[in-house]
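The chain that follows stands alone, in the form predicted alone, written as structure tokens.
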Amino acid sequence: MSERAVREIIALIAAELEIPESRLSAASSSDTTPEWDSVGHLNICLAVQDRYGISLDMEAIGELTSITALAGLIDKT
């Protein structure tokens, strides 16, 4: 995964949380947290579709949990 989209998903995330982006890292995850629920989930993963323009199936979203995971997606588009 670039830098580049590393930078990207933490902007993403951090405004889709509402919360700085000091708070997040590549190591991030949902599990690492607290406001990374699951409504906070889909509100990211639609925020991915609509920024890159890409579709997310139900197993993409299940399996795109963490910072690495999106990252690594948005180096493929």
Contents of the next structure:
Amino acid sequence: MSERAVREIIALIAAELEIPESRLSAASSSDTTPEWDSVGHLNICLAVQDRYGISLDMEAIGELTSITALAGLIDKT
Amino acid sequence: MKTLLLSNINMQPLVALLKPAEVVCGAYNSILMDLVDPESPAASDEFDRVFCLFDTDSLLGDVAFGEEGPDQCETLIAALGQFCNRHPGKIVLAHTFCASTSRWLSFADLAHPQSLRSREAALNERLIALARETANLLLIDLEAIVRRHGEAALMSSTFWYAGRIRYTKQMFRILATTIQQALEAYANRSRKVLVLDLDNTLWGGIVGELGPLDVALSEEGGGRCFRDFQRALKALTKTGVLLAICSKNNAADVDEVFDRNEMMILSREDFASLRVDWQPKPENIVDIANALDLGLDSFVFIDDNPVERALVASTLPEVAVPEFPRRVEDLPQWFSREIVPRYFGKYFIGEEDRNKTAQYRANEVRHTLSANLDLGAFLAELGIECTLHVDSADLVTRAAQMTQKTNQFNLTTRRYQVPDLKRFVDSTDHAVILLDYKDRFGSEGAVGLAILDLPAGRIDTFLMSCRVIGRGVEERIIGKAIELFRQRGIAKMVGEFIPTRKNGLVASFYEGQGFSLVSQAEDGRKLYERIIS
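Given the form predicted alone above, produce the structure of the same protein in the form predicted together with the partner chain.
Time for the whole complex; same chain goes first.
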């Protein structure tokens, strides 16, 4: 997982959830961030799909609930 | 001003995209209850706008799969009508029914009595009829959006099953833009005047060079895109938008196009105002605004030339100046899909709109020009770089071509071939000055040429591309000519003007460059001198 990917994902999530980036770190996930609820999570996934031109499947949406998982995904794209 | 968004699916991702409007989502799947219940949030004074953005497949329920039976679409139409009547002060925005293309009847769908297609058409007919008689029901065409961008790009089954989100991010963005534009149109806040350039905008090519009948404007071939653009402009005038022309051209050339070119869709009468001259465009646009008595904030300016666009955008910031499409073949669609909804969206079109142009033409009043334009500052920011080449053997082909093709800004219109230019370049009695122009918008290449007869102190040829008029380029060439003449010990420089049908633009050019008139022949030829010792 690259530092660049973590930085990009933190910026994207902060924008989607409308929270300051300082609230997020590489260790953040939906469990540690109250605003990252089910609606927030779908917004994040829509944004990731749009920004990186990828098509997520339902299983992936269920698993991509942490910064680590999302940054790992965009490293692969 | 607050908006309640009602839906039977998850439309949450749209909320952030509608900012700065304050939008709140209603309870999930309570669209019908919210419209009918007098105690619902939709009915409360808190919201003055209600958006009903629904999923047609969900409303159709089992009907979509061939079962007869009541669906919720009829109920929704009735509920919308009732709600709008009960709350005339609220604006209700809804869209047409648009079922997905999943058809349980496959190829039989069109002919079958329970066809989804005919069901959808019947529902839309009723919904549209309701909107026509309900002033506060604003309807947008969802079917048109899906048709344009494609179901595959706009719908997502993954997000549908993961969280009842029907659309992709792209669709949410398109919906947000469409809703904002529709509300602007509904509030009658669209712009009123479209100012157009002529060459390479209303027709292809430069009329001053090609002639009135040979500009690209036709029913066959590539010139068709300009004709179609004119058709779209003509249609726009019927919606109450005024057209105006602002073009750097000889008025006589443009008159000829209007009088003689049968491919023109637009006639003079379609324009509320015409400015065809060599004045800076911002001055002409201010002049048009004064004449029509309309504010610059109701103006849009379309021109293919990026420098003209930047000049207008920087000196008249209220005027909307959209980018021009990269390919001319995109011109008609770019105009009707992007420019019209963005600047000239209409929701109501009345009888008076059809005749607006005539009305404004009759009333054109002259006001004093009170604009405070700073063209000097714009030119300074343009970052103009001129490079002068003297007797460059590499450029003879280009130089010969310029003498062949340049008609308007051409003092003597002497046509030369490549061997002539080679001779001038090699001879010590002649000098060939070529000027390359570039600015922050890019390079125009060679735009100016002078051929000097050195022993005689005579400027044999002086020509320039009209694209760079008014940017101080002429002075650079004259300056170089003076330098070269002085080196030969010449104290008096001679300039000529030989009139043609097309070079009226430069009839007084030498007067403006410090020359004095020595003689004028009967055929209009003029001879000038300027002391340079």
